[in-house]
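Below you'll find only one chain, the form predicted on its own, shown as C-alpha cells.
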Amino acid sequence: MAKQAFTGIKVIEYANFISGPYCARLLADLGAEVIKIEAPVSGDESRKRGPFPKDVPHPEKSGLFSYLNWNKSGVTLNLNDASGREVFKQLIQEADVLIEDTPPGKDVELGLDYATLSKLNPRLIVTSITPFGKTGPYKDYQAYPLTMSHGSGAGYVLPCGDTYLAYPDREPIKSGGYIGEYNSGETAVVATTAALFWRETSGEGQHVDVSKREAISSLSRYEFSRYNQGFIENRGSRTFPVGGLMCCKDGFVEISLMSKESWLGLIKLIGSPAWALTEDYSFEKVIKGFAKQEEVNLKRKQEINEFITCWMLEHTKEEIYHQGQACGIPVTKVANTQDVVESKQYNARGYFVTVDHPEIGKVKYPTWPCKFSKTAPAIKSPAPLLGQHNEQVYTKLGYAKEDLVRLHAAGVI
C-alpha cells in the first residue's frame, strides 16, 4: 500500500468515550500506527454505549466503538498498578504522540504529566484532551457533553431560522448527537499534526493542551464577535425575514432567501402569483424591509410565509429541494439519517463505506469529508477486541509469553 500521510508516526492512546479515540482515529486513518490502551475487564467507556445489534448491549458489539477505533491495536493496561506504569514507559519511550485525557493533577500521579514523560522520550508530542484543559480555575471541575455544550455558550446561540418555531423566549436548546465531542478531537488532531509538524523542523516534543469547552466555543466565533458590539445572540435572534424553516407534505426544508435572484427564484418556484407580483412584495420591501423590525414589516412577513407554505405542504421535501435549486433558490430538504445515507451525492463520493467487524457483522460507517490525490485515508482494520493485541504488541517489548500470563493474573493487563 502507497505510504500515507502519518505512515511512520507511532501512537499511543490512553483516553475514554469519544474526544481522545476520535483524534487517534483520525490519525490512524491517515497511516499511523496506534496502540489503544483500554482498563483490563471495563474497557473503554464507548464500549457500554449504543447503537447495539437489535438493541442487545455487549462491549464487542457497540456501533459507537467500533466506529472511533477501527485501524488501531488494542492492548489493556492497569496504570494504577506500578508494574503497568513500568510497561506504559516502555511503550512510551518507542511513541511519537500520546493522546491523553486524565484529570489534571492525575496525570502527576499516574506519570503521565509531560514534564515526566519528556525526560523519557524529549521528542514526544503529548496531546492532552480534558474539559477546561489542564490549567485555569475551572481546571478541576467534572463535566460531561451535555454540560460541556451548554457551559460553551452553544446552547444560545444555535440559529432556528423558522418564522413560527423560533421561541426566542424559551429555554436553550442541546446540539445534535455528541458534537462537541468530535468537534474536540478534530481541534486536537489539527494541534497534534501542527506538532509533528514543528519537531521535524525543531527536534523537539511538545505539550499540547486541549480544552474541550474551549473547542466547543470555537464554533461560536461569530456570536462572539458580535457580543464585542453589543448584541447578544438568542434563539431568535437570527430567523431569516422570511423562509427559513418550513413546513411541507412529508417533513421540512430550509430555504434562505439573502439576495434578490434567491428572491425571484422562489416566485418562480411558487408559480409566480399575483400577489408576489406587486410593488409590495419587491426584494427591497420583503427582505430588505425586514430588518426593520417595524409593526407593517412583521405583519407582512407572517402574510408571507403563510402564502409561500401553502405551497409547500403541497410538494414533497424532494421536490422542493430540487425543483428549488433549478431556480437559483439555496433551499435543502431537512434530512434524517435515512435521507443522508441514501443520498446519491454521499455514495457518489463513496463517503459512506462498509466495515466487517468479527462481533457486529458489516455496517456501514461515514468516512473522510474530503478527498485526498495523493495519501488518501483507509480502513485497514475493524476496532479492536478487548485486549487482542496484548501478546503482538507486548512480546514486541521482550516479554515472554510466561510474562503475561502472570501479569493478567495480577490484574495489570
Contents of the next structure:
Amino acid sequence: MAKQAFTGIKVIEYANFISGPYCARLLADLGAEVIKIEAPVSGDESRKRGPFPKDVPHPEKSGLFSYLNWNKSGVTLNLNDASGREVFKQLIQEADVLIEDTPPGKDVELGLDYATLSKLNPRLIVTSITPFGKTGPYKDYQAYPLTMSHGSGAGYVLPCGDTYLAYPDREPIKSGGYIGEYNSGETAVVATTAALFWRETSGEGQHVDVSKREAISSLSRYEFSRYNQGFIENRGSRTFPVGGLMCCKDGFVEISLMSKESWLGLIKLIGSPAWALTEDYSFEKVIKGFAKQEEVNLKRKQEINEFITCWMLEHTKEEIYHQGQACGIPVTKVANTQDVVESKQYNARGYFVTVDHPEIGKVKYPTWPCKFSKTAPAIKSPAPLLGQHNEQVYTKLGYAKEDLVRLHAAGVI
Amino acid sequence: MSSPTSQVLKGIRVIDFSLVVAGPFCSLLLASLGAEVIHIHSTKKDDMNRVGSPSRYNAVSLNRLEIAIDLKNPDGVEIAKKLIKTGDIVIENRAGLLEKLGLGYEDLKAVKPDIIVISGSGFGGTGPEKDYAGFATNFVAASGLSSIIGYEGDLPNEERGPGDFRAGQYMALAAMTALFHHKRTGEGQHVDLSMTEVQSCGIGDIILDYTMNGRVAAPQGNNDDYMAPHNCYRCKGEDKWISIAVGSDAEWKKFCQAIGNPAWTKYEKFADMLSRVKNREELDKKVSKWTIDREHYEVMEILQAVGVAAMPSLNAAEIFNDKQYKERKFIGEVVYNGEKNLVLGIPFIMSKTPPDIYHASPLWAQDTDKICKSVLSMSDEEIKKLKDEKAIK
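Could the form predicted in complex with its partner chain be shown next, to go alongside the form predicted on its own?
Let us now look at the entire complex, which starts with that chain.
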C-alpha cells in the first residue's frame, strides 16, 4: 500500500446526506480512518435517495450513499439516548476529527458541541457543516439544497443565454443536482485539513464552522463583484457576447469566444463565409470589449449567433469539439452523463473506478479529479451496510458481545 | 501590506504562476490561512481583468504580493527559480507552459527537491485532450453539469463563474493535503488536477444513474423527485423571487398553517407528498398567488417562523447586504486602486486561527523591488540591471 497523507488520522462522522459524508469520504480516500455513525434502523437519509439499481429502492442499494461512504466503517448509535452518548464520548476520546451537521442547540443537547467535546479531548478538531453556520440571525433557519442554491445567489443568474431569451419572465433555477452540497463538503475538507496542519505545530484542536450557504456564495464571487461597478448580474447578462451554449446537429456545444485568435479560429472552422470576412464582423466589432459586454447590441448578438448556428446544425458535437480545438477555439461538447462516462479523456486518466458493493454489485463510479504523485487516494472498501462494523468498533472500546446485545435491545445501537 | 490573522500557514511561501481565477482562488484560500503568496506576472502584458474589470480582478486576487518577471528571458527564469528555492509550494494553471519554459515539476525538483507543485488545467496534464483549451463555461459543459441545468424538458444551460472557483477550491484541498504530508515526512510532490473532472465529482449521483441504469439525465428546473412545493415563486417587486422547499407532510401542515389554510390546501390532490409532486404545476400556481403580493424577505420570515425552508433567490446587492453574512464577517471591504470594493470573505470560521481578507489585490508589478530586496537579497544595482534588460519590471 502506497503511503497516504492522512494515515493514522481518526475521524468520527455524525452527519447526514451529502456535505458531511462527502467531506469525511475525501479524508478517508486520502488515508484517514473514518467511523461513520448512523441512527439505528433509519440510517443516513441518503440511503433513501437514488439512484437505485433497476430503480428498486432499498436502503443498502442507494448509489448516492454508496458513492459518499466508501472507505468508512459504519456503526449505528442513538445519541438521543444517554447510554448512546456515553459510547460516543469514548469514541471521541480517541478521535482526531469530528465531522458533524447538527443544528445549533441540538448539538449542545446531544453533547457534541465543541465546548463540551474539547474538555474530553483538547486535541479534537470539530468541523460543523450546517446550512447557515452555527452563529448569526439565520442560524436556526431551515434549509434544503434548493433554498441553499437560491439563498447563496447562485440561482439568480440561472438559466441564461437562449433559455432566458425564450422565457424572460420565468423563475430562476438552481444549479444542477446537489452540486452545492458537494462543494460545501469540499470547503469543509480545506478547513479541516487547515486545522489538522495547525495542530501539528500547536498541539491544539479547534472548532471549524462551515456555512453551506457561504461555501456556495463563495463560488459566485465573479458574478457578485460587478456590483462594485453598479451592475447586478442577472439571467439576461451573458458571459460571452457571441457564442456560448449553442445548438448543433446532435446536441449542444459550448464556445467561449474571447480572444482574436478564437474568433478567427471560428471563422476558419465554419469555412470562412463571406459575411464573416467583412469589416462589420471583425474581432474588434464583434468580441472586443468583453468586460463591457452589455453594450454589445442584443439583436446583433442574436443575428451573429444565428449565422454560426446554421453551420453548427450541420455538424456533430464530436466534430465541432475536435475540429474547433484544432482551430484554436475554446470549445467543448455540452456533455451529457453518457458522454462523460464514455469520454476518452476521462477514461485515459482513470477517473472512473469499478467498485464492488455486496448489495449493489459492480458499478463504475467517478473518483478523484487530481493525481498525487506521492500520496494517491485509494478505494479500499465499499460503503458499509447499516451497523456493519458495530462489533468490530465497539469491542475495541471494551464492550463484550453480551453488552452489544443489551445495547441493541435497548435501541442504542 | 497588512498581516494575516490566521497562523495556520505562517512561514509557508507560495509561488503562484497562475492566471485569471482557479489558481488565484487557490492561492487566496492559502493566503487567508496565513501563507505568503508571491504572484509572478508577465512584464509585457497586464492582467486582462485588472485592466478591463478591476472589481472582478479584486474579487479573487486578494492577499498577495506581485512581482513581474519575463519568463522568456533566461535571467527571468533564474529569478523565478531563486524564488522557488525559498518557497514551499508552487501553484500554476498554465497548461504545460511552465515545462516549455524550463519550470516544470522535474526542473523545479532539481532546484528544490521537496517542492510541492499543484497544477490545474482544463482537462488534466495527461490523456489525449490534455492540450485542449477552455474556460470555466467549457469545463462545466464538458463535465455533464450544464446538461442538467435548465427548465424541465428544455435546453441545457451555461454556468458562468463557479466552475473556476470549484476548481480553485479543489486545488487548495490538494495543496493542504500535500502540505500536511510534507510537514510529516519532509517530502514534496506534484498534483495534476483536471478542472473538468472537478465539476463531475459534484454530480456523482447523477452520473451513477447512467452507470447503474443507463439513464441519461436531463434538466429538471427547480424540481425534486420527492418534494413539492419545491420551486422559486414570484414576489412583489422587480425580478424578486422566493425559493420554498417543503420536505415532509409535517412541513406541509406547517406551510398551510402559515399561509392561512386556504381551501385549496385541503384538496385531495395535494394531500400527501406523492400527490403534491404529481400535481406540482397546479400547486405552484396556487403558491405563487400567495407569494406574489409579498416581499421575498417577508415570505422568508413567515415561513421560517414555522420551520419551513424558504430563502429569496438573492442578487449581488442582497448578498453584499445580507445580515447573516455581515454578522459572520463574510463580507469585507477593501480599497483597491483608490476605490472601495466589497468582497466576499472566506466561507468558514476557525475558532483559533480564523482566515481573513487582509489586503486588496496588487497593481501590476507592485512588489517587484520589495521581493527582490527582502526575499532575494538583491542590491539596487542588480535590480536596476535586471530592469534595464527587461527581465523584471
